[in-house]
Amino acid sequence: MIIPDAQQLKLLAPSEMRLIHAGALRLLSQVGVKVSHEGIAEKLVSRGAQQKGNRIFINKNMVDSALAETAKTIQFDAPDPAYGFTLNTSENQVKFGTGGQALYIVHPDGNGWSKRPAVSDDLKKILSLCDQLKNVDFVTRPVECDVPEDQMDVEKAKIFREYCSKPMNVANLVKVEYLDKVLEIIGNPAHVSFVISLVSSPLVLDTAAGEKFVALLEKDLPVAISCCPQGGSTAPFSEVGELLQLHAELMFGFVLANVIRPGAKVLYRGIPITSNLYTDGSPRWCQPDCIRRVAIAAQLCRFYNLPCCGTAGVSDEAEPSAQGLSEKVLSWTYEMASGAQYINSALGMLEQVMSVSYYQYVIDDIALGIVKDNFKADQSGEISKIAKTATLEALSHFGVAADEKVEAEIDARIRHIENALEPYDEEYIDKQLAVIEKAVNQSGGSTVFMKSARKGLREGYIYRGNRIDAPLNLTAVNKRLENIDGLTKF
């Protein structure tokens, strides 16, 4: 669907984001990533970086041209035509898909639910619901198959050909060698697509995935570059210096891909959520703080025209719930608004990144429908409105009742997505760049984030509020279960 500009919503000013990328420029060419693959290191060299030790220092000239050359549309075919798309930097258009490579399945058990181990069935039987659940525009790998290491580029290959009619997006390669053996079994390689965690936070080129994002590039594939810092562990817990910072691992993975190939097809993928240092550390990835965070990444990838690969839904619930659910919608709907086109994990996802369900695709298929008629239906531009509307009819539809305690909690994590805590301003920025510099030069990073911390801890950058506890009728999901092709035991 297209979101119209006047939907699209504006957490930063245009000079709030020109001094969070002039930020991260300072840290490419002050601080520089570490870079241990020798061939990669050479690449950059050669087209202008500079190389003291391991460390590679990217000027602002490198990244003027990435940001140019990077190509803006990117086609994702698929092996019905009739699920095909076009990614284009120049439109507002966005397309949701699944994600996970999940270790888990949950599921009913009596009154309850239980988690057992996804194995290769329960990939071919997602798929095939996917293939059948109106709001999936393309699949990324929900779960792993359980086969050998060695043998799952080349297994979930084979399952994906049989059982996928739409977009594939495989995410990321087991063995770079099976490259050329997956794309053989898909048949036709603008058919697949893939994502590469190419930079460990902070700042530090991981080699196995840089030598993966070579190959994925020479054969001119699609890589969404997925950078996922936490922030009070491997990035600052200030939004503005965990922006700093996931914005620059961003931008080197930009002028790499278009060192290898100019006009390379990457999207930007930033994912940047809190870690949980009132507990165990533990990642944040569907609060609103985060649902905050991500949504700004989006807009300030399209500030700057490239293509960008969204995150939302990801929901931290361990099971289907009400709380889970209205976690979803706020998600869904502030990342739509800030300008995000080809949202990965939006489907299915329970417990963080660890579990799905076949429930819970269902229920995010019917409630990510009640978002988009939400977006079609008002077209004010009251972000807020649309969200708080879309979570009460999408907790009513599953018998949520919106009493005066459920909407106090809705408002309340709305305001804490849409007001910002921190200044954006260069004194600030400072700060927080000398901040990363520090926790890049000292062997415990993560001790220097966590020190920071309090002063976030105290602020109130954890969003703390209530709990949206009821349970869910699922009556009607039971039904679709029942009727959908391929799904006899789930």
Given for the second form:
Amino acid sequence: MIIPDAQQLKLLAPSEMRLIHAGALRLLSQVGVKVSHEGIAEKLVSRGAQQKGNRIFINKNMVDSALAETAKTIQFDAPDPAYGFTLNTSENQVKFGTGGQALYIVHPDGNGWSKRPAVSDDLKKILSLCDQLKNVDFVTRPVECDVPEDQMDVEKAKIFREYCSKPMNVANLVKVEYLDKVLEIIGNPAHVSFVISLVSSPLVLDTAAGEKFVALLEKDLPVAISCCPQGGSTAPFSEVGELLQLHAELMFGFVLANVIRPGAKVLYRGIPITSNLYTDGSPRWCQPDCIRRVAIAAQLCRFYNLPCCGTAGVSDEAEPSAQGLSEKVLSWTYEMASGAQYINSALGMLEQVMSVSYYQYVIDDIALGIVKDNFKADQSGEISKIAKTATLEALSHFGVAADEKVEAEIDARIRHIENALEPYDEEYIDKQLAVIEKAVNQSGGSTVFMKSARKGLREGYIYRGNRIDAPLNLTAVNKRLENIDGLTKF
Amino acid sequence: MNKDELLNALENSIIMGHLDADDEGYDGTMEGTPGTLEYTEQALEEGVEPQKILELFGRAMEEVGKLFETDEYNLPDMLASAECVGEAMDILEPKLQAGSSSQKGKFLIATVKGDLHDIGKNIVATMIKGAGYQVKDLGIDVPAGDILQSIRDFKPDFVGLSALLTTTMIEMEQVVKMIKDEGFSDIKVFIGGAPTSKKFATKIGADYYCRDVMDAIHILEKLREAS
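Give me the form predicted in complex with its partner chain now, not the form predicted on its own.
The complete assembly is shown below, putting the previous chain first.
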């Protein structure tokens, strides 16, 4: 699906994005990234980086080169050629896929919903199901296999080969030495791509991930560089501060990618979520504050003309629900409107990234179709209008009637998503850079971020609205699942 | 400021989570004014009994706990107060009679090998220190051998293990087994982290599963009352 320019939302002005980019460059050149992998440090130093102890400092020229060199088109082929597609940074095409590394399967048990650990058979069933869902364009590994760790990569590849006919994203490699075997099983390296969480926030290269990154890029495979800081615990609670850190961590990834292989096929996957500092610090993936931040990350990526891997639809709800559905619709809508091109984790996910449900895949397939239809039907270019109409339609489709309270709640969420609460100016950016530097240089950095969150918390940086609670009518979902053998059994 | 006023100011600075003059405090306006560390030093200089200050710390944290449980305080507020007490204890400890500071017990905490997540661990370490326990934090990605060596050296009453990844849950199981196999059966092992559960704790032989930091503190207090 192509999102026309008129429907491209600009949450930040170009001058504000340039300020974030400039601040990220200061972080890379002055605070640096901790790199304990000697080989990677040597590669970076050989291309102009400075090294002091185990910190590597990246200069502006290196970032400029990486931005220019990164591949601007990436081809995603599939076992069934009809599903292949090309991602081009100059186009607003958007594709959706599954994702996550869920631990549990959520299923109806007669009295509600239960969950059990996910096993290899679930991976087979989910891949089969996704082959039949119209709005799944590619498949990212949704659950792992229940086999010993040293058999995981091979087993997963075998299941993908047998059950998936769409572009495959096997996400991670457990053991880098199995890469050749995985590619041999898949049969065609053009069918497969990966996701790597390269940097642990704040600003530390994950050594094992670095090894895998090198191996994947040496084989010219597409890799989404994933960065998922949590505002208030692994990054500043401030939106501005979190985006500074996120963008710096991702720019480091792009620099490294192009040092390993100039013209690397890498995607920018920025997921700046927040911590629930009202309670226990747990991550919030699909609340208005997170939707806004993730959308801005996509916008930043497109502004710098990089391939954009988005993330949307990772509900915070533990089971299929009206609340979860409303979260997902708003999340998809704003990620689509912000220029994301390859949206991961978009279907099936519950309880942040902890669970998936066969039922939720079908619900999401239907609801995503409703969102797409609203984009097609809209002539106004008002994303708030598309977001509200799509949310109400999706709820109504599953039997949830919208009353004044529901409408008011959706309006409040949309206001939070679309309006900045913090200034994007140099003075404020300086303040946020100082917080990041303090956290980097102090053990227990997360407590620095948490303590500095107190003021923002009182000023409403994270959304605290009402829930939308109502039973979902899942008759149509049941019917679709009954047509696929084994999917209604727990 | 007389002694009573000074102690009131100290108690208030803990409740407001105001560490020192460099800290912006509860509402971002307190930078430049004395905080917990300055008041603690002043109180000692003016001859306030260390034991009395220790009791004040306990009272202040009790109040903070109430404010959190009634939703008046958020997690960072509680954490800031706990950090105030934790750092002030470093000033107070040398003045206390031998053994007083670790009356409540020693707590060793680590994120197990293979896991780089420190959020939950840091919250628990800070809060438990603030609650009056002597805490040794081994950090993240800690090999089982290092945890065992620290148990021998530090002689903790409690060990807390954190994991956020499914893969590191297996490591957690091995660490618990090694602790028990080495004969440290008196040590109570606490586990926590997103993928863990009460059922998992039972399965691997850990003594307690903690849903969150308050859960951990409540379990510790119950154990203390029982003993």
